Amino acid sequence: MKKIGVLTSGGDSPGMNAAVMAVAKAASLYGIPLVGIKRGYNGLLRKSPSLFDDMEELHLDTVLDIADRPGTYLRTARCTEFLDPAWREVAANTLRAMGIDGLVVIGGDGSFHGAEYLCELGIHCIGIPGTIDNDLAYTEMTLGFDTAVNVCVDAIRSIRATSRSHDRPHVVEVMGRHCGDIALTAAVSTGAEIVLCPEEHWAVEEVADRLNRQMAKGNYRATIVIAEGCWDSMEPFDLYTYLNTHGKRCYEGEPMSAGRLASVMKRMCNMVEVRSTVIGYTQRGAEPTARDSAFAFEAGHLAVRLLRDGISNQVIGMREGKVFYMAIDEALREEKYFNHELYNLVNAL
């Protein structure tokens, strides 16, 4: 292995600094040269007008103290591009031409289906999982999504402290598109009451009767946290007509968010006020817990020596507290698990 790169790609998330600080420590101990490579699969199509803006040699001296920063230092970009083969054929050969060997990408399951597409060119590739939202099934954790259950935490805490002192219910929303793990971490967390997530098909009218049986109980500072993508699974609802005729304007064709959720609960469960906040990409920008930094220490380490040791097409993750490896295609391959028995657990209790 004469030269290896690393790239970030997709979504940021907590721990990718990390990560391409152990990668560069790997290197340096099997001395191999590294390069970063910017924006993604968008510096290996070239887009910018110098190959300084698209590519830098990392050294230890230029990475060491990026492990705890927030975000990417090689920043970070979706590359549309990169569906088409004839891009993905001039990726391949900006890394002949760099005397690249091997590559090692940091991202989600779009990012390792590009890896995939460069190893069925002839480059060795490597993925380690950078999802906050911790929705590839083949590993139980990707790097930020620890940290990002934690700033939910934090949040969700704060915001029931008011809701304490007000009697006054309150709609959390958190990441998460497809995948529920950071609303649910979050929810059994902090004793949220409700929890909504995408792969549970939910009814507004359910989740009004949840609030009010809380109500009954004496309990009327309940926390409903929801996953962004949870509207995909909401059973029909007429939000226009509802809130149109119970004193709250509502255009048609507005779609149900956390704010016009809350809108309903009040008027439902007859509350004088329900609140919401948006948690938004302070779950992205955080520095990386421990767990996140421990986990991007190990993968960085291991992705080099697989390279350097000829092994290619495989991702990291992490089984039972272990490090390990595996092959990209049966990887994502596998089907993702959600605790169906802990979200019900939580709207049950």
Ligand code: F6P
The other form holds:
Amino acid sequence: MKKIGVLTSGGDSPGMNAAVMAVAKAASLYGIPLVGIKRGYNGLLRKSPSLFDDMEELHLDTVLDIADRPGTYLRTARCTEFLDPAWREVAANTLRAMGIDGLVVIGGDGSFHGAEYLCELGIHCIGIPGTIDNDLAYTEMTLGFDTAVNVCVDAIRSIRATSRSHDRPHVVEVMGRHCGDIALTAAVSTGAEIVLCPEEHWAVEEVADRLNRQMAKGNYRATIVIAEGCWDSMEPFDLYTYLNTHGKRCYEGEPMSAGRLASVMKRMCNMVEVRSTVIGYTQRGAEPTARDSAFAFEAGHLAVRLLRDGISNQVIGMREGKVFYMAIDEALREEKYFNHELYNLVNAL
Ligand code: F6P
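With the form predicted on its own done, generate the form predicted together with this ligand in the same format.
Below: every chain and molecule of the assembly, starting with the one above.
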């Protein structure tokens, strides 16, 4: 390995900086120069007027201080150009021109596809899973997932405290795109009574029944934790007609949302108030937990060691609590496991 590059790509996730620091530490240990590439794969397309906008030499002392910071020092972006083979060629040529023969890619599945493409063009690549969603099947955890869950747990605990004071249910939306892992783990960790995830079909009326059952037992503060993608698996529901015939204005075609679900629950359960909160980007911009930072440290180090040893086209993950690596294509072919049993347990009673 003459020189290594590192980039962060896709949505930022807590722990990305810690991983970059770990890569820098390992590179320094093995005496391999390191270049940080900015804004994901965009930094390889040479569209910026100055090279410094696209990349910078990374020394350990530059990045030592960023390890515990949220966000990503290298910046991040999604790069649609990478779908085009001609742009991928540009990226590979940039790396060659810079003398970079190995690349550490920290990101999610889209970023890993990008790494695969670069491997086909002769660039050695290693992927580190960086996304709060935990939507990569081959690994038990992705960088940022634990932090995001902890942000949600803190928020839901506070929400449940105020819900208790007011005896009113609350709908809480968390992130996760098409993956319900954040919602399910946060629900389990807070004792939330209802959880809705894209992996399980559900119906509005059935959720109202469950909420009614909670209130019949005197539990008026029941919390409904929903994954942002839960609408994908909702049975058809005529929101427009329902709300307009129950005293709430609604526009034709208006999509279901956490706020709208709260309005519907209020009416179906005859409650005076049902509130909603969308936790949103606070989940992504938090300081990494010890678990995420520790994973980042091991993964960053392993990535450089693999490149040094001439091993490429691999992604790093966690299995049974141990950091491991496997081929990118195999990893991306694995089917995501969702804990249906746990889901049913949260929603039981
Ligand atoms: O990074 C993952 C994620 O936070 C998803 O949970 C969410 O759906 C998406 O990114 C939001 O992306 P953007 O930053 O483009 O709004």
